[in-house]
Every structure is written in structure tokens, then in C-alpha cells.
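Have a look below at one chain only, the form predicted alone, in C-alpha cells format.
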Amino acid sequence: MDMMELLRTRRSIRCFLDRPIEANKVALLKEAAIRSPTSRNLEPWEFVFVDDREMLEKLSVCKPQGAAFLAGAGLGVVVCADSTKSDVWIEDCSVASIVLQMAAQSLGLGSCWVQVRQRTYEGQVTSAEYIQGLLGLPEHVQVASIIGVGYPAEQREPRTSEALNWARVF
């Protein structure tokens, strides 16, 4: 599948089959992640690949809405960065997140992004702090997102060209 076809067919998938992702596909996702472009090639990002069902369930409650689907994913990729390495770690993590999603799509997998940065877990605890505690990440390693990945248990139709917001292009 070429890049334009991947872009046209990629949709957020939140329902997954109860099927493990093969090791060779996980290896390709890891390679895609570390091939992500970074500002000044500083590579501040770090990736935690989680396939443990219990840990995925714990990650699925990292915020009140929008993460529950992680409990059914075959894989969760926590996208984080050493915030001391780059002033644009957020942007670098965002690029890596979409690279992971496009790589997943190219492998016949579905995915969905979970926004973590600037979200709240509970009370005064942020989603990022909750995840840092779960995974034992040091304070300077900031969590940007989690990409839930798995074999799709739902089919979502691609958006037509007519449905795109062409008014945003100048």
C-alpha cells in the first residue's frame, strides 16, 4: 500500500480482536518508532512497548475518557521523551506517534492515539504522573501519548475526498 492509500484508509480503531501481534510486526513497529524524525536529530523520545494484559488494563484508566480501549489492545506503545534533551520533545513525540500509527496501518493493524500530556488521572495527579509511576519512569521522562495497537475488530469507512475540510487549505 502506498503512502496516500495509507492516509486515505487509516481510521482510529478502538475495538480489537483478542489476537496477539506477531513478534516480527512488533519488531517493525519498534524500528518505525526509532526511525521517526526529530528536531536536530536529538532523538529525545523513548518508547515503552506494553503487551502485558494487566498493565494494559492499568493504562486504560490513565484518564477519565478516551483510554478505555487500551484494555482490549494487543499492544500499547507509551510514547515519552527525556525532556532535558530537547526543547521540542512534544513535537518529536507527536511525529513518532503518527509514524507508529501509519506503520501499524501498513502492517494490517489498527490503532488509536491516547492523548496523555496535559490530561488528568485523578484529583491533582496528572495522567502522565500516573503512567510514570506505573512504569517506573524518572521525572525527566515525560509521557506524551499512548498508541493502542491491535488487529481491528471493527471496520470504519475511509472519509471521502468530499468530506475533507478543504477550507483549511490556502
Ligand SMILES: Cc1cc2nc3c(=O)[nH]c(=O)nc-3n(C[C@H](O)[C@H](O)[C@H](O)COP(=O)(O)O)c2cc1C
Contents of the next structure:
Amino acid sequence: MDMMELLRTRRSIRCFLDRPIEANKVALLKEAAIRSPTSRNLEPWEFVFVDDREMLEKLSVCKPQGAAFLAGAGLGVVVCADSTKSDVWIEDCSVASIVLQMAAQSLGLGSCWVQVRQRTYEGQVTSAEYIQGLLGLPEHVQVASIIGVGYPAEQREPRTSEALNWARVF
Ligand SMILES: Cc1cc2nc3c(=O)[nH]c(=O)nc-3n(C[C@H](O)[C@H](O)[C@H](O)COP(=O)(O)O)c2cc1C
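Right, the form predicted alone is done, so what does the form predicted together with the ligand look like?
What follows is the entire complex, opening with the chain shown before.
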């Protein structure tokens, strides 16, 4: 599929088959992540590839809503960065997150973004702090998102051209 076709057919997928992702595809996802462009080429990001079911279940409760589907994903890629290395680590992580999603799409996999930055686990504990604790990340490594990936167990219709928000383009 060419890039326009991938963009036209991609939808967020939150239901996954109980089917492991082949090692060669995981390897390609890793390569895609670290091919992401970064500001000043500083590469502040770090990616934690999680396929352990128990850990995915723990990640799925990192916030009250919008992360539960991770429990059924084949893979969760925790996208984080050393925030001391770049003042635009958030942008770099966001670019890497969408690169991962498009790479997954090109490999016949579905994916969905879980927003972590600025979200709360419980009380005063942020989702990022909860994940830092789970994965043993140092304090300066901030978590931006988790990309849940797996073989789709749902089919979502691509948006038609008429449904697009053309009014936002000037
Ligand atoms: C920055 C960002 C954060 C998102 N966070 C979540 C999330 O926490 N949980 C979730 O289920 N989907 C999340 N999504 C997926 C969006 O809900 C989804 O992309 C949007 O509804 C458009 O649907 P589509 O991806 O199928 O085109 C996020 C997407 C983006 C770009």
C-alpha cells in the first residue's frame, strides 16, 4: 500500500485477536520507531516494547478511561523520552507515536494511541508516574504515550472524502 492508501484506511483499533505479533514484525516496528525524525536530531526518545500479558494488564489501568484495551493488545509500545535532552521531547514522542501507528498499519496490524502525558492514574499520582514505577524508569524519563498494537479483531470503515474536515484547510 502506498502512503495515501495507508492514511485513507487507518482507523484506531482497540479490539485485537489473541494472536502474537511475529518477531520480524516487532523488529520492523522497533526500526520504524528509531527512524523517527527528531528536533536537532537529538533523539531524546526511548521505547519500551511490552508483550508480557501481566504487564499489559497493569498498563491498561494507567488511567480511568481510554487505556483498558491495552489488556488485549499483542504489544504495547511505551513511548518516553529523557526530557533533559531536548526541550521539544513531546513533539519528538508524538512524531514517533504516529510513525509507529503507520508502520503497524503497513504491516497489517491495528493500533491505537493511549495518551499518558497530562493524565491521572489516581488521586495525586499521574499516569506517567504510575508507569515509571511499573517499568522502573528513572525520574527524568517522561512517558508521553503508549501505542497498543495487535491483529485487528474489529473492522472500521475508512472515512470518506466527504466526511473530512475540509473547512479546516486554508
Ligand atoms: C494525541 C492522541 C491521543 C489519543 N489518546 C487516546 C486514548 O487515550 N485512548 C484511546 O482509546 N484513543 C486515543 N486516541 C485515539 C483517538 O481517539 C482517535 O485517533 C480519534 O478518535 C480518531 O479516530 P481514528 O484514529 O479511528 O481516525 C488518541 C489519539 C491521539 C492523536
